[in-house]
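Next up: just one chain, as structure tokens, the form predicted on its own.
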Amino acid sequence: MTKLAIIYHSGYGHTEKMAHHVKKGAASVDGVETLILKLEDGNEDFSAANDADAIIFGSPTYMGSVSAVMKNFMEKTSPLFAKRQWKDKLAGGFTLSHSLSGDKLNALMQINIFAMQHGMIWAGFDELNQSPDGEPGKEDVMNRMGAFLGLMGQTENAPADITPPSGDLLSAEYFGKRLAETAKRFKKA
């Protein structure tokens, strides 16, 4: 059985909604067990992820960076870093912000560098932006943000039951499935 963990922080429920859609996509792959770990303050016991073959990290983008809770979590993994506990695990990341750009790329880069420091193997988003010409960022299409380092989503200042839009949720499910299938291939090899 291939194990995939999703570790995320969500301040207002939007990142949590994306995390559950990532999980839905990953869980759709036969032979993959998914685990979802929500960070409240970054001090939670995350040792359950140590047995995972892949870990997907999710954080809102606040002020062009991962949230303070996610950053706290990252720093708390130093003992794992020193022991190379997550070396050669597959990794991926996702983030959301209110603005279309919101400097989400910087947050994904922080997650990417964190994973690289742990010796993980990064998998990005491989689908093209499917917005039709003249309609950039169309809300119901795959990868409407045009991101490749990881999954990006955009939210309105509205409750999580309204936003993010359907295209971002579809992208989240695809991303979870992609990483689950990739982890399964890695484990088999």
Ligand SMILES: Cc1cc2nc3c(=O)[nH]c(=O)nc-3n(C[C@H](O)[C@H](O)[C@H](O)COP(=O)(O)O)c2cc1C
Given for the second form:
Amino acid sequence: MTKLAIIYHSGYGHTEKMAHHVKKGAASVDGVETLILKLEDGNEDFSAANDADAIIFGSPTYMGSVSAVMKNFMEKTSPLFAKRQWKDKLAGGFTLSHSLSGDKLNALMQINIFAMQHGMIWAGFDELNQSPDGEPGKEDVMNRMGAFLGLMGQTENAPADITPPSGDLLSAEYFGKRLAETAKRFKKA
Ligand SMILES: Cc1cc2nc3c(=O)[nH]c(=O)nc-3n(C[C@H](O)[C@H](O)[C@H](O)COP(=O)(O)O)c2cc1C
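Given the form predicted on its own above, what does the protein look like in the form predicted together with the ligand?
The complete assembly is shown below, putting the previous chain first.
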């Protein structure tokens, strides 16, 4: 059995909603067991991640970077970094913010560098913006913001039952499936 863990923080529920759609996509792959872990302040339980073949990290973009809770978690993993405990696990990342840009790329880059520090193997988002005319911003299409380092979502100032829009949720499911399939392939190899 290939194990995939989704570790995320969410202050207001939007990243949480995306995390569950990532999980839905990952869980659709046969032979993949998925586990979802919400970070709270002071959470230091790494057992699920230590045991996983792949870890997907999700954080809202707050002030142009990952949230303080996610950063705190990252710093708490330094003993694992020293032991190379996550080396060669597959990694991916996602983030959401209010603005179309909102400096989400910086948050994804932070997650990417964090994974690289751990010696993990990064998988980005491979699908093109699926808008028929290639226009960015259409709400019902996959990868509407054309992000490739990882998965991005964009939210209105509204509760998580209304936003992010369907295209982002579709992207999340696709991303979860892609990471699960890749993790499975790696494990076999
Ligand atoms: C403290 C704070 C900082 C934020 N900073 C940004 C930002 O830099 N760029 C942006 O576009 N949105 C920003 N937002 C909006 C959030 O990224 C957006 O509402 C996101 O969906 C929140 O995710 P969550 O519900 O999982 O917490 C910020 C929100 C908060 C509360």
